[in-house]
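The data below hold one chain only, encoded as structure tokens and taken in the form predicted alone.
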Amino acid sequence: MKQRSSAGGWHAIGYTFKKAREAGFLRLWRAMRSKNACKTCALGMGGQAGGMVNEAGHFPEVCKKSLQAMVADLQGAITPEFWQTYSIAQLQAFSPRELESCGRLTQPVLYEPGSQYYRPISWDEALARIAAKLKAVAPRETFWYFSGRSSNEAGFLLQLFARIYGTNNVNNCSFYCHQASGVGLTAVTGSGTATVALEDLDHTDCVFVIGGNPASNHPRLMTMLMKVRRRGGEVIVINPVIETGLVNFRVPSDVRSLLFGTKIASLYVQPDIGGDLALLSGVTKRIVELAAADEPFLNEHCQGWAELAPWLADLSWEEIERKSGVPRATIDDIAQRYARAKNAVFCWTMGITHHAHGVQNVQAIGNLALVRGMVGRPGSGLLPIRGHSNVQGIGSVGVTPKLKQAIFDRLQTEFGVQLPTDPGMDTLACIEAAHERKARVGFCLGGNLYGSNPDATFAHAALANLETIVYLNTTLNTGHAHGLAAETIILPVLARDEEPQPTTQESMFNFVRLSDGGPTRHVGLKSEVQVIASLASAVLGDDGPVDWTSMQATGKIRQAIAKVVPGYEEIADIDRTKKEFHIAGRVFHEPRFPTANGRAKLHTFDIPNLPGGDNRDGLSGSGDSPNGGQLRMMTVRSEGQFNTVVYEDTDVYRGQDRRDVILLHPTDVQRLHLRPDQRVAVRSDTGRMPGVLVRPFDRIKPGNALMYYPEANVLVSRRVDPASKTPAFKSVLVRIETDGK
């Protein structure tokens, strides 16, 4: 496939129709128009005032993550005989897109010992098991897994019913991509979601997008960024590799953008990967040099700064240049156009948060921003560009290991319940806990746990040491075909817009907002929080503290979440008034926070060399032999991807027409005697991945790799930033060997 100059515009446009003939024209606009939150990223699009408008109102606002969720839960339903045809071994020869592919889930079934195929069962068999199980297993045996698409009320349930069961085992997706943000946030601001609202966007001159590729996981937010070039701003990109959309991209409903594209990175800037601490820190110390840092807002409004100061002083431009791979006349680039700026918003995604110093690597933003005194006023702040639609909102009403002291004390004086205080595990803790044995059960509320995994084939082999996990899903994923434990039961789920009941969302901006459900798809399937709450009833009974059969009711939930998660007030009326709301306290447009002593704080660092040495070429090895040389890779999704779910194939942006590719810069295939197209295995220290064709890619630095996730899992380690105990899926040390079998 030939690279394209532009992203978004009449190929998003083509692709529209296509995805609306495989559904239907009316049906797909209907179902788009409904007032239900958007099923795919965090940016905010739906609620009350109908599908295809942002949090600000404006329509249209759509894009093609949005149309292939929706399409695909407008597939027909895996019939019966489905089941009989196809066996465990044959789902496991299937890609992801396949597995997506085989329609909705509207059955109960069941994978058990000695059995090679899945087999539909009854609702109440299904419900019976896993009660059966949950009694006769110790709730610290089990762990609970959260995606981000479930809804507020699925998520808070879930997790009172965990706890109250007996067990702080609770934790989500986020552990697997954004938690270092989180983590990051709250040591520089004191709380760990964004500073800012969507309206800051209309009034900042300046927004730096640090690794991530919006253009193609986050479209609605590339009008944001062509609004700010038209206003004469500066949109500065920090990434390894050159993407498309983040050059030129061609804003559908704009016909100026349209017809003649928008310029959209006005400076684009290529460190090497594992080189943004380097980076940042460089830049903030060249600000200073400029005598561009606002001391006042320093002294006055952050802890830190008789600290970072001399730091800054001291940090060599030798270094900062041998471990970013970024020449000093550029950082000297990047702190002009930012001194030059009058308000600033700092996006970042998981090009940040997937290191062993992803927390760090946040920390250091916060330190760019704070030195400009750029957190704590309109049109400027902190903005992690979160993956999907609920996960921020998943965080918000309780869903991780240790419980904000405020919940945990209104949990327990709301219900009249002692919970357990015990250390709960993370996700990776989980999965290894399993491996051990020390682990017999898995509830996985959506998502697919295994694909989000790394080290693949850890990730396997320890959910086949479990001895039930039971998984709530719409689709088939490859969770479900190579996640397996002994006793494997997946339950057939509604879809956000199929919910009999309104639901909620949060969005990255920290706003709730009302999902009105619709009419249901198919027959035989249940919603999360019916499925949740017969199953707490089954197991604890509905005579003890909580009444669980009643709380299939979701207004019944959202009076529970209004009392017991402080910000969440306004929620206990919103399906009576359909008044969305921001969450107190958390967007900040006066320099206060809330920290111990109200003031931001700032870091240092001990800024670690690049992965595989911080020699100025960012390979080692000898590059002599074709088997010589390592590359530092990065697994990153495709155009045609949302997290884990791989809706096509091909990523067009990049050029690809398909995904067992490793993209190398021409100098590298050079280096290393390899030819486009050839054969190769690709190694790292956890695992090899056989049969993988090399792709020359010139929009990569040399001396580093793309591959895609979650196919490169197998090469990921276990390695985590201990802070956040985020996998390090963007720093993996690999060699290409030319016996590719």
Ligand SMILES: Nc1nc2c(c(=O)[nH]1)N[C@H]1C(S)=C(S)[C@@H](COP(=O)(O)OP(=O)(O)OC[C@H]3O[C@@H](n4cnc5c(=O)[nH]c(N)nc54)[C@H](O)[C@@H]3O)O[C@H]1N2
Contents of the next structure:
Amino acid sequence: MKQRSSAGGWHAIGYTFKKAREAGFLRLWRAMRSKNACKTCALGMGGQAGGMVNEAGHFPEVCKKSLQAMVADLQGAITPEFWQTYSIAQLQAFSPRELESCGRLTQPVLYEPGSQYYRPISWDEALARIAAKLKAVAPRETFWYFSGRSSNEAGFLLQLFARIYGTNNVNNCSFYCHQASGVGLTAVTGSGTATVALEDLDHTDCVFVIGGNPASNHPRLMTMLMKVRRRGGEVIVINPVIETGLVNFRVPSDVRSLLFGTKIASLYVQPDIGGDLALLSGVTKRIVELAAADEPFLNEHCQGWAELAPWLADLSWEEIERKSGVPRATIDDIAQRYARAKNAVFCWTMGITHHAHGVQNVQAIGNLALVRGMVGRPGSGLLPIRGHSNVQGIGSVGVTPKLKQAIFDRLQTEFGVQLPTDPGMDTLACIEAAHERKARVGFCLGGNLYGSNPDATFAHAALANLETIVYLNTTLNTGHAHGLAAETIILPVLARDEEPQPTTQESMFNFVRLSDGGPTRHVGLKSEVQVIASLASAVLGDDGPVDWTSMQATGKIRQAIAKVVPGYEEIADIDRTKKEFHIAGRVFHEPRFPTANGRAKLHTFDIPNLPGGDNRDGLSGSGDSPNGGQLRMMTVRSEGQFNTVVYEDTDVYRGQDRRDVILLHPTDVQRLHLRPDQRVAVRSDTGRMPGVLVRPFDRIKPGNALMYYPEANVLVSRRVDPASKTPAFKSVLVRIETDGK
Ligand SMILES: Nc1nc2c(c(=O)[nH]1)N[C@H]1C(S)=C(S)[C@@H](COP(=O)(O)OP(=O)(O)OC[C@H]3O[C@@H](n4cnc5c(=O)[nH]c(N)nc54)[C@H](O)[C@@H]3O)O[C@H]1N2
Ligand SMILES: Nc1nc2c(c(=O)[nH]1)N[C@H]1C(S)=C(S)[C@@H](COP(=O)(O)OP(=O)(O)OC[C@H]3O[C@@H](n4cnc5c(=O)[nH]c(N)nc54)[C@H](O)[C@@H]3O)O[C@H]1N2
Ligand SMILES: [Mo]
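Could I have the structure of this protein in the form predicted in complex with the ligand, to go alongside the form predicted alone above?
To see the whole picture, the full complex is given below, headed by that same chain.
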């Protein structure tokens, strides 16, 4: 397949028509226009303005991803015969794409020891089994994993249930995603979320896009980047891969852009994988050298300038170049452009957080922004581009092992309960506890815990050691085939736009949206809130501190959230007022920060070597020298997938027709004596993946390689960033074995 020279545009529009034909035009149009927050990324579309409208009221904002997700939800039901036809072994042979296209889950199903098949069971039986199990084990032997698609109401209710039941083993997918952003930002500003509102992007003349591929993963961000370029501003991209859509993008809703394409990056910089900490520190150093640092701001509104200034001065250009893979002249170019900017916004995604030093990467972005006083004023600030549509809201309402003190205190007072105070486990710690048989029961609200894990072989074994696992899902995924416990129960739930009652979501701009719900598309499903409330009632009864049955009303849950979560007060009557709102105290337009002394914090670091050593050292050698055969490998998403859900095998913008490939620079293909399309095995310290095709790819920096997640998770180690507990999904040292098929 040929690589494309632009992304978006006619391809996206053509795709829309194809998908619309599959689902029926009118049906899809109605679904897309309903008043519900978009299901895919966290940019925050839809809500009360109706689908396809962003929070500033722009229409039409549509992306391929939301169509894919919508069409998937419009699928027919999996029939009862399906479960008799396909054994577990057969389900295991299905690809992620085949599992997703089996249809909607509409009946609870059970897999038991000794059986080769799932079998449909009634809701009563399913809930009774789960309740009996939860009563039989100690609460600390259970864990509760949440994906980021569920509503604030479902998230709040389930964490409340888990804690009153007696455990803090409550965590969400952000431990595999943006946890480093939350931890890093809290260290910088005292607040774990974006410091800007959507409107700020209209007033900035410089945007950094670091470690992300928004053309595929956050297409609506592209409109904003286009506008920055049209205003004559800079878009500086930092990414080891030249992603087509960041070079040239055709914004489907803009006629000029659609016809002629829009140049996105004004400067495209390719560090080596893991080189950002050195690179960002180098740019900060250069800003100081250029006398472009905002010294009054640093002295008055920051803490740590007295340490950072000498640290930067001592940091040698040799070290910066060696540990970033970027020449000094390029770093100077970035700094010159940034020095000219009146306002700057810093965006980042998984290329920053998926490293063993992810938190430090975020702090280095903080340094770079603060050195020019670009935080705490309009038009400038820090903007982690979130993943799942409600991952931020889930975190805000308490789905974290450790609750914020205010939430903890208010929950105890509001419900008159004593909550557990043990530290609670992060996501990977839960998997490791399962492996050691210290955890016995797992409960997953959405997502694909198996598929999202590093070290897939370990994750499979760990989950198999559990006595019971419960999955609340809309469609089948690899976790239902490979993530089985002795007893596995899948409960089918309604998607957000099918729920009988309104729910709320929070966008990455800290904006709370209201989703009206809508007509149920299949019989036999329950809403997440209904399932959680019934289960809590069965385990804890309704006569204790909480009348769980009454919590089936999402309005009642919102009352509780309003009382308990600081900044969420306005949610109490949102279903009556329809007034969507910004969470107070999160957007900083003044340089006053919620830290102990009101100042933002600067940081210094020990910058790690590049994985496998630098290019001049091992990685440029031939396959015969000791380090020579190694490559730094990143696992990423393709254009045709949403996380572990694969909609199509092709990755149009990177020109790939299949997913079992490793993309290498042509010079590496030569250096390692490989041939295009040669079938090889890829090996890391963690695992081995046979049957992979070698693909020359001139858009990746030499010494680095790219493979697709989730398939490549057999190669990713369980090493985590100690500060965020996030695995280094983007930094895997691999070797290629040519004798392996
Ligand atoms: N279509 C689609 N949209 C999605 C998703 C999806 O799967 N599909 N997933 C959603 C979720 S949960 C998330 S978290 C986001 C993910 O959004 P992204 O973070 O954009 O997704 P990734 O594919 O993980 O890719 C990260 C990018 O990081 C770059 N990269 C890798 N290593 C490094 C590095 O060391 N330094 C730098 N600077 N860059 C690096 C890669 O080249 C790639 O372009 O998207 C959300 N939106
Ligand atoms: N190697 C590698 N591993 C990674 C990553 C990587 O880049 N590389 N990325 C990581 C990241 S950023 C993330 S966020 C995680 C993803 O982690 P998860 O959130 O756990 O996984 P998803 O694939 O998004 O979950 C998909 C499933 O969600 C269910 N679903 C969809 N909508 C709903 C709903 O409304 N309600 C309920 N209950 N279920 C629903 C569907 O059944 C679908 O199968 O993976 C992480 N793992
Ligand atoms: Mo994510």
